[in-house]
Each structure stands twice: as C-alpha cells, then as structure tokens.
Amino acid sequence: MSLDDFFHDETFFGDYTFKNSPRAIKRFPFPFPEDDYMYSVNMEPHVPGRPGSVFEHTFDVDEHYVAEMRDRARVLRDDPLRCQSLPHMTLAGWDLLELIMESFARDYPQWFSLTKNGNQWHWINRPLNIDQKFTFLDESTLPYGPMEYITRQAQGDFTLQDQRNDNLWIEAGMVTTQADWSLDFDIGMSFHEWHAPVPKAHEMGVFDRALKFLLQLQHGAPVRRFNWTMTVDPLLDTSPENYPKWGPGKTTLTKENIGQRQHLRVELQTLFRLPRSNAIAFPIRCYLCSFEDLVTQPKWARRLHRVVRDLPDELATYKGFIRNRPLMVDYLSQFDDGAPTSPGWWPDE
C-alpha cells in the first residue's frame, strides 16, 4: 500500500474532514472494560499486544499520522509555547528522541529508518519526507531541540518528568492535542499539583498510589493506562488557551447531530523510564471516535450508554459533558437493548 493510500488527507479544525476508516473503528481503544466507570490508576505493563491493535507496537502510527503532524505544526505556528523544555531537561529530550526513532524504525521499517555510526545518526521519515543526518547529543546539528524535533514527528502529546526529592516534576513537553489542560500553566509543577483539578481521586488516594508506583518505574519496563473524556467535533487541540474557539460548540449539539458531532476522546497513556537522564517520559496519545461510529459495535453501544448514564455528576462535570449528558443518554439508549456485555474492552467479533 502506498503512503497516499494509507495516510488520510484530513483536518481537525474548520471543516473537520477527519474520518475513521472501518479498520480504525474496530481498533479504536475503547476504554471501558465494564459497564460502569470510576477513576483508578489502572496501570498495566506496556508490552506488545494483539496484532493490529493500538497495543501491537511501542508507539502506534496509524492512518491519521500525516494529518496529525500537519495539525501539530499549525498549532505551534500559532502558539510556540505549546512546546517547552527547561534547560536541565535537554538530556531527557535526547533519551526520548532515541526511544521514538528506534521504536519507529524497528516497528515500521517501511516508513522509517535509523542508521547509526557511533554518534553520527541518519534518520529517514518517509511519510513526512524528512531525511536528516545529525550528531547524537549535539543540538546544533538539528533544526530544533531534540524533544521538539522528534515530537513534531510523533502522534500524541509528550511530557518529561524530572525525578527528585521523592517527587516528579513536569519540566518539558510537547502538548497540542490535550484535553483542556495547559503545559504553559503546569510546567514546573509537582505530580500532585499537576493533578489537583481531578475530583474524587485525591481523597481516594489514587494519586498517592500512582506517584509511589511511578517513582519505582524501571528502565525497560514501561506501563500504560487509559484516560477518556468527550469532545464535540474531531478537534485535537482542546486547550484552555483556545477555549473561546471550541467551548461554545457544546451548546450547538442537537438530537439530530449528536451522533455525528459528539466524539469519545480516549488517551492511551504510556510511561517510560529514560536511561541517561532517569526522567520519565509520558506519551499521551489521543484517539477520537464519533458516537455514530462507536455504535456500529453493539457491545460498545450498550456499554457506553450505561457508563454515560451512571457516571457520578462530579466526574461528568470534570470531563466537561454534564450539560449534554441527557442528549448523549437519549441518543445511546436506542442502541442498548439491555443485553449483558462480555468482559473486557474488545468489540465482539
């Protein structure tokens, strides 16, 4: 299959031409293994998973790759502060560059290649027409710093956490596909400060347990978890800085258009201990799927109805859809016949 045949030419703003293929719908990382939901750490080892799934490789490169990278470049042109790295995080940026380049070249050799001769590296990214020779650990040989250079070529957001004083500090990141949080506001914050807005989880001890776990994270043993929210229209950049542009869209949903415009937004979050810097890389990969596409999978249609209907008000408010929950429940209810659902998140074959 040629590059043009696999990668979509689409947009995530304005006319919103984003569309999931039938294959993309089937492999969508539906985040609910049960018919109800409560915030939890829900970590598991990030090991190769089911062939064809988003878990098959270390990083998932899918049909939206080229369009998402174009969208990232557009956001950065408008707001360069979406990418920031404090000076002491440069080594962690090189660690991340190495991790992504090696993973891409190993898992997608038809699209990416990496050749090394000592510290002289040659990187080829065929989908984005990049052919770059550079010296590893020498910033002057790249057009951007190492973290920015490689995350302009990798789907999802990325933050880098420095570990010191028994805490994690968010001190570098590339964040253009976020679910209503700001890197510019959060940079320099500790783990608990960064997660302060999340309801219920603090009193449940979720973040105390998560921090204790992550401080012990070992190199070569990455972990993953899901997070999710809702987004009106397939908009990747739902940042607080741009809320005046996307927030009012919540008021324009109707029973006639909700199936097409309301999207389940899922984050596949992975965490890697980096080898030289001892920092933790936190990729946050965003996937979008419209309600009308989700309900083509009967198990997901039943379960999503039950989760949205029964979610505590505090969580529906935090996730930003309390206003439209009645519309969502009404739409989804027509696809829920009350039948039991099978365990786990995979669609029924």
The other form holds:
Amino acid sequence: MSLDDFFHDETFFGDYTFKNSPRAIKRFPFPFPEDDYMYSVNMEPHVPGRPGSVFEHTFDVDEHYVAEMRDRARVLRDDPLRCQSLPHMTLAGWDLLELIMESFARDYPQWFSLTKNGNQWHWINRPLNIDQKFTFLDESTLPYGPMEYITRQAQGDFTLQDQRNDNLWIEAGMVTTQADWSLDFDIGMSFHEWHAPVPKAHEMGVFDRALKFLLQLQHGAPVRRFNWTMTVDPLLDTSPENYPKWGPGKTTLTKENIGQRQHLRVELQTLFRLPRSNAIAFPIRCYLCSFEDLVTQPKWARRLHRVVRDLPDELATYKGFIRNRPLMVDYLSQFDDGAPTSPGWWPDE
Amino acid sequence: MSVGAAKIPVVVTEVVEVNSLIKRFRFVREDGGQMPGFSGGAHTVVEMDDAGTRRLNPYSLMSDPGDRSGYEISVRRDDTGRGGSAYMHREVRPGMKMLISPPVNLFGLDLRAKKHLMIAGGIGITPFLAQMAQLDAMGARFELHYAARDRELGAYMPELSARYGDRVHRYYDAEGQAIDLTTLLAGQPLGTHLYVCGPKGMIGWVLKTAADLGWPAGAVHSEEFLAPPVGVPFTVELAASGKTITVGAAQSLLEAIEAAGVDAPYLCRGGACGQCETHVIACEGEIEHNDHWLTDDQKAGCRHIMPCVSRFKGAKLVLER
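Now show the form predicted in complex with the partner chain, given that the preceding structure was the form predicted alone.
Okay, now the whole complex, with that chain kicking things off.
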C-alpha cells in the first residue's frame, strides 16, 4: 500500500472531511470496560498490546497521521502559544525527541528511520517528507526546539512535567488537540493546581494517589490510562482559546444529525519517565469516533447508552455535554435492547 | 518486587581499589547493548547473592550520564554494617555476572537553578560526580565543596580538580580544614540551589545552616541513604499472606518478608522513596522508625512502617502484607 493510500487526506475543521475507515472503527479505543463509569486512577503498564490495536506499539501512528500533523501546523500558525517550553525543560525535550524517534523507527520502519553516529543523527520521516541531519543535544541544528520539532511529527498532545519538591510541574507542552484546557493558562502549575477544575476526584483522593504513584514512575516502565469526553463534529482543537468558535456548535445538534456529528472523544494517556532530565512525558493521544460509527459495534452501542444515561450530573457538566445528554440518550437507546454486555472494552467478534 | 522496569543483567568489567576503604565497579550490559540514559543523582540497586542471602543495596551512579556504554559505582566498605559493602569488596571481581535495577533518581538537579552549589562529605561525593559531568556538558554553573577525612580518603579529589579547576574546593579534616559554611551560603547569588550528600551529621549541619540563613526549603536538596540498621531479632505476622516471620539481627524486615516468599514493593531500600510503606494492623510494642519518609505524626501513630529500614521491639506486630 502506498503512503497516499494509507494516510487520509482530510480535515478536522471547516468542512470536516475526517472519517474513520472500518478498520479504524474496529480498533477504536472504546474506554468503558463496564456499563457504568466513575473516576479511578485506572493506570496499567503501557506494554505492547493486541496486534492491530492502538496498544500494539509505544506510539500509535494511524491513518489520520498526515492530516493531523497538517491540522497541528494550522493551529500553531494561528496561535504559537500552543507550544511552550520553559528554559529548564529543553533537556526533557531532547529526551522526548529521542523516545519518539527511536520508537517510530523501531515500530514503523517502512515510514521512519533514525541513524546515529555518536551525536550526529539522521532522521527520515517519509509520510511527512522530512529528511533531517542534526546534532543530538544541540538546539542550533534543528529548525525548532527539540520538543516542538518532534511533536510537529507525532499525533496527540504532549506535556512535559518537571519533578521537584515531591511534586510535578507542567512546564512544557505541545497542545493543539485538547479537551478544553489551555497550556498557556496551566504552564508552571503543580499537579493539584492543574487538576483543580476536575469535580469529585479531589474528595476521592484520586489525585493524591495518582501523584504519589507518578513520582515513583520508573524509566523503562511507562503506564497508560484512558480519559474521555464528547465533542460535536470531529474537531481536534477544542481549546478554551477558541471556545467562541466551537462552543455554540453544541446548540445545533438535532435528532437528525446527532449520529453523524456527535463524537466520542477518547484520550489514550501514557506516562514515561525520561532518562536525562528525570522529567515525565505525558502524551495525550486523541481518538474521535462518531456515534453512528460506534453503534456499528452492538456491545459498544449498549454500553455507551448506559454510561451516558447514568453518569452523575457533575461529570456530564464537567465534560460539557449535560445540555445534549437527553438527545444522546434518546439516540443511543434505539441500539440498546437491554441485553448483558461482555466484560472489557474489546468489541465482540 | 520492585515496581515497573525489569532488572538489567550486567557483567562487572572493572574493579578498582580507589583507596583503602573505597572500590569502584564498572558494569556493562550482558547483552552488549546500551545502558538506559540517566540523570545525575540517580542510583541503582545492586542485587547480591551472598552465600544464599539475597542483598539489595542502593548505590549512586557516579559515571558520566552521557556515557551509555556502562555504569560505575563506588562502594565504601563498612566493616560494622550488615555485609553488603563487605561482599562487594570481598567477592565481586571482573567477569562476574550481576543484576542491577534501572536508575531511579531521588536526588535530582533542579535545572532552573542559576547556580548549583554542592557540598559533599566522604563517599557522598558519588552522585555529584555524575551531576557535575551532566552540568558541565550543559554549560551550567556549579561549584563543589568536598570534605574528606584526609588526603588518602579523598576519593577522586585530584581528578576533580584537574577536570573542573577552581570550581572544586577540597577540605581535609585531618589538616584542620573545614568548610566555612555560613560565609559560603551567605554569599551565593539569587537562584542558587544547594545540594548536600554525606554523613548524617553533615547533612543536618548544612540543612540547619541554610534554614537559619533563610534559604527557601525548595532550593535545598539532600540525599542520605540509610543502611538498614543491625538490631535485635523480632517476630512479625503478615496478615494478608497468613505467615509469621522472624527478622534476623542483620536482616531488614523487607528482606525477611521477601525471604518468606511474599511479594513486597520497593524502590530505594534506604528509607527515602516511600514505595515500601506498609500498613500496621496491630502493634503491641514500639516501632523503631528509621526512615526519612513518614511524617512525625505518622511515626507516632504506629499505623505505618517502612520495612526497608525500620524495626520493632515488643510483643506483637501485625502488618497488612
């Protein structure tokens, strides 16, 4: 298969030509292992998973790769502050660049290659038509800082957390596919500060436990978890900065268009201890799937109906869909016959 | 079990007698591959099989973090300790195969610092060796004040002076030299971070002097690994696994738990990281808290114990393990 056949030419704004192939639907990381949902730390080792799944490799490169990178460049053109790195985080940026380049070249040799001669590195990214020779740890040899350089070539958002004083500090990031949070607002915050808006979880002690766990995260033993929300239209850049542009879209959902326009937005979040900087990299990879594509999997249709119907109001409010919940439940109920669902999130074969 | 990453099988390639108390060991991967990168201040836990007794001791990595061909540690022989350092000195030879843990850093550099001021005492020099190599490669500003008992025991002092010149200041107790700490700390530029590693007394002295001079706590960093102390044997009930175990005089509670075949989490094994924290279900007696992890309130409460370094005296101790 040629590059052009695999990678979609599509948009995530304006005319929204984004579309999941049948294969992409089948491998969509449906985030609900049970029929109800509540917060938990829910972290597990990020080890290679089922072939073909989004867990198969350290980083998932899928059919949307080229289009997503184009979308990122567009967002950055309009708002360069989506990518920021405080001065002491440059070393962590190099760590991240190394992690991504080594993983991509190992897992997708047909698309990426990395050759090293000491600190003289040669990087080839065929899908994006990039051929770059540079000196590792020498910023002057790349067109951008190391974090920006590599995250313009990797799907998903990335933040880098410095670790000091028994806390984590969000002090660098590339954030253009976010579920309504702002790097420009959060940069420099501690772990509890940047999680402050999340309802209920603080009282449950979720963040105390999560922080304690993350402070001990070891190099070579990454972990992962899911998060999810709802997005109208396949818009990757649901940023607070642009809320006036996309927020009103929520009011235009109807019984007729909800199947096509309402998307479940899933984040595969992974956490890596970085070797030289001792910082933590936090890739947040966003997957979108329309309701009408999701309900092609009967198990997911039943379960999504039950989760959305039974979610506490605070969570539906925080996730920004309390207004449209009745419409969603109404639509999804057509596909829920009340039959039991099998455990776990994989679709039934 | 340690959380997470798998141990690294290594071969010892060099054993160098640095002075009458300190030996240096170099490890390379058994499979010939590269070591994981690490950050200055990180340590590794070395696994030893001492005639059937499994010992796991943490040692700071002292080699250049930019060198991924191998790791180096320096071990000071402690003749009154439990035997780990004596084993390293007595038994470990080039060609020997060992297991070490991936690096963990509990003594990281604060890369925001405008200047890094380091105070080392004796074998406490080791994490600074790696940190200085890293800072030097980054072009960052640092200064080392390193005290040793005498010239013979001042490991690596001439090499450090040769490499870093007047950024290295040496002090010998035997010659009546001492760091003029108050003057030193009072004269640092804003944005300086202070790091200290050495004997307990030195760490306490530096931390107190810095606090008295108004240094912000966040700008002061210390690392002290505690060796599990030798003590009187005691008995512990492990509720979850339904076992009763006896902790030997030269054994740590964590080691006794492991020897009984019970999986327990750990990372540093030196009372610093918090990973092995265990709930106490019943305690009729006194826990000897030797760790740096639990708060004073927690220590007084007798509801938590750090089995890597702490012991017990009394009639009954039941743990949720």
